[in-house]
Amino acid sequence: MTEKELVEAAKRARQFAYSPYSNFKVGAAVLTKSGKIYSGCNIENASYGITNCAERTAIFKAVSEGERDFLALAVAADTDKPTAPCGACRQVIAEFKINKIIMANVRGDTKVVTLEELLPFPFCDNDMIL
């Protein structure tokens, strides 16, 4: 799999966004470290706080599916730079430790940054107190 196929994928999952209120289609694709991809898109709600992002969607079809280890994540959106991940979704993927995001637009740019360029203080379990 490479980082060109990975961000088709994430192209092609964009088509499926549902998106009325900001018209903002995103597309992500997630390798598992099996081998399989999973993508998904951002799905918007009139509540938005319930909105969920695209990078959210693929890696959590791939936690409802069993898979835990992860190569790379792709995201891709209709932007004049490569789009980045929101706050939340660099949680998640902190969460599961994907360390490497290939952020792409639709033109066929492309950066690829690791975790910690990403997020570099994420909130992690070493912190909670159990």
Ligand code: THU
The other form holds:
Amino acid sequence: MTEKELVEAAKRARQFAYSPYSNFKVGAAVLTKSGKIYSGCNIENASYGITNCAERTAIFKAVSEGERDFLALAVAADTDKPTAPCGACRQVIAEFKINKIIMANVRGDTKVVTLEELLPFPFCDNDMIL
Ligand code: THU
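Having seen the form predicted on its own, can you show the form predicted in complex with ligand THU?
Let us now look at the entire complex, which starts with that chain.
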């Protein structure tokens, strides 16, 4: 599985974006350690705030199928620069310690960053006094 294939999976998922309010289509795909790909798109709602981003759709699909271990995530949209995950998605990416994030756009530009670069100083489980 190459970075390019994961980006292609994200782009394919993008076509299913449900984004009648923003008209902004986003696709994402995660690669599990076992070699499986789960993809997702953004899903908007008339109550705008409950919109689910593509990255979280992909991750939640995978986790709800029993996956916990991920190697990489790709995200793609029609942006000038490679599409960067929003803050909420960064927090979810950090939860599952996805260490490689491939940001892409539909015209083929990519930028690969680590989780540390994407979300320095994350809030994580060991910050909680349980
Ligand atoms: N969106 C994503 O799917 N991922 C991001 O990281 C940024 C934003 C979606 C949410 C909404 O449907 C649209 O893009 C505009 O914000």
